[in-house]
Each structure stands twice: as structure tokens, then as C-alpha cells.
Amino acid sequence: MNIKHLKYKNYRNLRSGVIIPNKGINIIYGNNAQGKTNLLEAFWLFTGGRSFRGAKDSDLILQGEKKSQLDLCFYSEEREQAAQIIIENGRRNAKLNGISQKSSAGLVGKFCAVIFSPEHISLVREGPSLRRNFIDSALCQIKPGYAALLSRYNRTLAQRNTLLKDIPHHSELIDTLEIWDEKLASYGENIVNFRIQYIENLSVLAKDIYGGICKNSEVLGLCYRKSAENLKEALKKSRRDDIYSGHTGFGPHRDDIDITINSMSARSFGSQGQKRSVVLALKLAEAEIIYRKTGERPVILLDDVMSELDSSRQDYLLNHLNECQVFITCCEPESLKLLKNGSLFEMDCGELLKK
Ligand SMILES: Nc1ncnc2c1ncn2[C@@H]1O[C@H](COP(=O)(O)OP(=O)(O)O)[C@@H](O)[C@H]1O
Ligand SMILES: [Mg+2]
């Protein structure tokens, strides 16, 4: 999949112009704050998804506009495709090759990207629920039926822990528990199965692409690590705890995924440069498997992510993601000097030009 041209107007503070890049890598380089996420950001929109940074729609609309309209055509399915999203009255409208659709979530599965940005390193650096999130959204692009399972137990879940907050003031319901962690233990165990599997197929690939970015200096290791061996036994066990609390102890809710450097825990020990290596072979995984789903190679947009890696990590992603397109933004052009082969854009005050 790539990415013919976008054509854009009243976007951030993109005023109008067009990006023709090529099929390989394209550099966008300028000073801070001229417009190049915000270019990244349009390109994301496509994917039918949130804005990655959490803008409200009304923010994406150029300041003293009132509409704001993306177009961009795209190669997939050995075929050219148009979309268009526009931005308007607090709504987004969206159409596929001339056809509206009912919101921009038509779009999801038509263009696929996968982004990274400085503040994914938070998948590393912080807590449990980021990284079951990167599970739980990659398995909904790639699973049918996932989606509708997640919610099915989340919903299970929180109906659970209204029954725990109640039994106290009604200990008559306590006999009703049962029920619940039959279907909790059901929905749960599926979860579980299938995040274990997705964590199986990412970790030998991300172990791969880390590799090749380290120059196999460095070995990671990813390990999902399940809350509980027997969900159903834990929930029985741990009633009498859930009830004092008024929360579920055990399930995929409470999961993570271990990532090591060297066996090593990457989020205590780990510098700037090595978890950053590490989300970009994760989201680099996850485009791999995309591929592999689907025949389509996602498009990779990689924000801001030069600073802090070494030169040959640099030269890693200049040069060695030959079959993808990919949009790489930056300050310094000097990095620049390893690439080999590649478009350059520079931004300036949301003006693109073409070097
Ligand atoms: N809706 C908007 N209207 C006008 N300008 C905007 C809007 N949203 C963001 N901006 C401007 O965009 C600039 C930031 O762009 P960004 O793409 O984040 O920069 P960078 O080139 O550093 O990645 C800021 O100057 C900000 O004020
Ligand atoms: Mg930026």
C-alpha cells in the first residue's frame, strides 16, 4: 500500500498544498512546530482512527476556519483509491472512492498505517494497561470477532464488580457470583489465548527487527504474563478479596506483557535510545503481521524519531525498510546524510516545499 498524493486544506496549520511522495522513504525536515505531525497526523486520519495525539475534531479545522478537507489518493488492492474526510461542523464526513460513508470508521481496514511517535516510548516506560491496549488494538485490525469479544468481557467484568460492591449490603446475592465467573472465566481465558498467540508472532519478528536496528548487539525479549494460571480457580479463590475490595484481582484485565533487554526488564533498566528501539520494533512487528494478514504493506510514519538513536539505529531506518513507504519527520537534516535513497520535503510555517 502507498500513499499517491494528499491533498490537503485548512488542516492545523496546513493552509492548502499537495505532498506527492514516493513509494520509498520520505524525509520531512524543518525547524519545530512548522506542521510536519500535523502532516503526519492527516495521513493517520485515513486509517479511520482517532487523532494519535487526542485532538478533539473542532482543533484539527485551521484557526478562524470553518472547514477543513483532506484528499488523498492511495494504491492497495492493485488499485489507485480516493478518500476524502471533511471536517465541518464538528462532524467528520468521510468517503471511499465517491461513496460517503456513515463516519470515518468506513475507513478503518481500507488504508492501513502504523505510527510512532516520542510519546509511544509511554508503551515501555509506564504501566500494564498501555501495553494490553497495543494487544487488544492490534488483534481488533487483524481478528474478526475480537472486538465483540473485548467488550463482551469488559461488560461482564464491570457488571461482576457492581455484584462484589453490592454483596455486603446484600449477602443473600452472594450465591449469584457463580454465574459471573463462569462467563468471566469463559470470555477471559479466550482473551488470554489469543494475546498469547498475537504476543507469540510479534516477539519473533520484533526479536528479529530489534536485531537489525542494534545490529544484533542487544537481544529482546517479549513474554506475555498471564494474572492467573486457571482464571476460573483464581476468581473462586479470591472471592473473599474481591468482595473487601469491591474489584476483580484476577484476568486478562490485570495482564501484561514482559519486554526485556538481555534479560533485562527494559522498563527499569533500559536508556532513552533502547526503548525507543524497542517501541519501533514492536509497531515495525505489528506492520509485519498487518502484511502478513493481509498482503498489504501498512505505510509507516515515523514521527520525530531520529533524536537519541545512534547513527547505525539511524541508518537502520533510512535504509533498511525497503518495501514499505515511509514518512520519517525530523529537525537536523545532517542525519540525513546516510540516506541513500528517498524524497525530501522540507516544512516551513505549514508550507511544504520539495527539495
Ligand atoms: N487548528 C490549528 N490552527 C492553526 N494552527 C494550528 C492548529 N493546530 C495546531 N496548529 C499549529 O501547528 C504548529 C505545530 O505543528 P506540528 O506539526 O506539531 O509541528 P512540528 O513541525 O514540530 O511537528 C503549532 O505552531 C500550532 O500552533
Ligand atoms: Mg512534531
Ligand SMILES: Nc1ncnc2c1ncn2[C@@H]1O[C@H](COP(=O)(O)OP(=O)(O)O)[C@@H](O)[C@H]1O
Given for the second form:
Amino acid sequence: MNIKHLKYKNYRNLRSGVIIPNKGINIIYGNNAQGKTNLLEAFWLFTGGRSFRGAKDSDLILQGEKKSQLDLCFYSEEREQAAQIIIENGRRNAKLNGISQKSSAGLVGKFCAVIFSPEHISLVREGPSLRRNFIDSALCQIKPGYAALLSRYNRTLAQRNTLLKDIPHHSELIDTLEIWDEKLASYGENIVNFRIQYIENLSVLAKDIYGGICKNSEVLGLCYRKSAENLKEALKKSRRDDIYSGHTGFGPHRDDIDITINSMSARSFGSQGQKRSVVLALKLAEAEIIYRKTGERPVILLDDVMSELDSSRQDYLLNHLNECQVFITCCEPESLKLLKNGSLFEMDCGELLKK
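Having seen the form predicted together with the ligand, could you now give me the structure of the form predicted alone?
Chain only, nothing else included.
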């Protein structure tokens, strides 16, 4: 899988232009706040996911404009394909090969990418919701049906929570909880099974990659931690507490992934460098799983990452990316010393120039 070109108009500070990248490594350099990350974010949106920076769709339009447009031409499934995203009135509309999709989620599984940015260190450093989102986003790319399952679970969860808040004022509604518990438990157990299987596959690959990054001086461990062994029973037993709090206390929306280095919590005891290496290992393992499941090498997006690694770690990472199309942002391309058979672009005030 590789990008042939991307046309953009009024996307954040990228007013109008096109990038025709190399099939291998592409370095996009420039000072901070020039638009380098905006370009990677534009690529990422074609996976069907939300902005990896947590931005609202309305924030993706150039200030003073009413809409933005992105047109991507990419090679996948042994043919050239085209996708379009138009952001207008606070929402995204998408087309794939000229056919309108019900939502941008219709692009899930069609264009695959893996993104690493400095913000992703929070996967290790912060709370469980980010780790759950990481797994869910990865699963959506290799199992298109998972996105629909997750959507059904979240809608059912929201409906159950609304009911929990209404019951203190309408006690007769408590009898309807059984219906929602059945649905929530069914969807939830399927989600957990998918996640556990994914973590088992990810763990083997990430452990090996992390060992390569740290020259086998440390051992990375991953383990999925469920909030309840039997979700249906847990929901039943926690009804009184759930009604009191107005929220559902058990389910995959409360699960977590334990990440350890030498059997110690990476979140509590890992250094900044160790946490960065953990996330890089997770992302590279994710890319390998995508390839094994789909037969397509995902596009790799590395935002302001490589310049903070020494030359041996840069070389190790690139050896795992030499079959992928890669986009790397940095301030000074000379600090990387990587570009042999690739392309170099400069970003200046939203203007992209090939060097």
C-alpha cells in the first residue's frame, strides 16, 4: 500500500497544494508550527478514524473558510484507488472510488496507516482510555466489522446509563434493565475476545521489537486486564451501585492493558526514553499485524520522533520499515542522515516545497 498523491485545500493551515511522495522514505522538515503534523493528520483521516490529536472536525478547516477538502490517490489491493474527504458544517463526508459513504467510517480498512507522534507517549503515561482506544483503532483497520460492533456497544452503554439516571425518578423502569444488560453483555464479551486475541498477537511482536531497540537489555510485557470475568453477572450484581452512580461500572469501557518492563509497571517506573521505546515497539508491531492480516504494508507516519533517537536506534527502526512507505517529520533533516533513496520536502507556513 502506498500513497500516489494527496491534494489538500483549506485544511488547517494548508491552504492549497499537492504532495507526490516517494514509495519509500519521505522526510518533511521545517520549523515548528509550519504544518508538518497537519499533513500527517490529513493522511491519517483516510483510515476512517478521528484526528490522532483529538481535534474536532470543525477545527480542521482553515480559519475564515467554510470547508476543507482532501483528495487521496493510493495503491492498494493491486489497483489504484481514490478517496475524498470534505469537512463542512462540523462533520466529515467521504467518498471511495467516487461512491459516497454513509460516514467517514466507510473508509475503515481501505487505507491503512500507523501513526506515532510525541503525544502517543501518553499511551503508557496516562489512563486506560488511551490504551483502549489504541487497541480499538488498530482492530478497526484489520476487522472492519469491529467498528460496527464497537458502535453498537457504545450506543447500548449510553442507553443503559440514561436509564440508570432515570430509575431514581421512575422506579418502574428498573425492570427494563435486564434487556439492556443482555445486549451490553453480548456485545461486550465479543469486544473483549477480539481485544484479548489482538493483545496476544501484539505482545509477541512488540516484545521482539522492543528487545531490538534496547539491545535485549529489557523485556517488554503486555497483558489485557478485564474489569469483570463474567460481564453479565457483574452487571446484575452491580445494579444498585450503578443506579446510585448513574454509570455502568463494568465492561470493556473500563478494561485496561498492563504494560511492564522487566515485570515492573512501565507507567509507574519507566523512564521517558523507555516509554517512548515501548510505544514505538507497539506501533511497529501494529504495522506488522496489519500486513499479516491484510497482505498490505501500512503507510508509516512518524511525527517528530526520529531526531530524538541515536543513530543505532534510527537504523534499527528503519530496518523494520524498509518495505513500507514512510513519512517522517523533523526540524532539521541533517539530524537524521537517513535519506538515501527517498524524497525531501520543506514545509514553510503551510506551503510544501520538494527539495
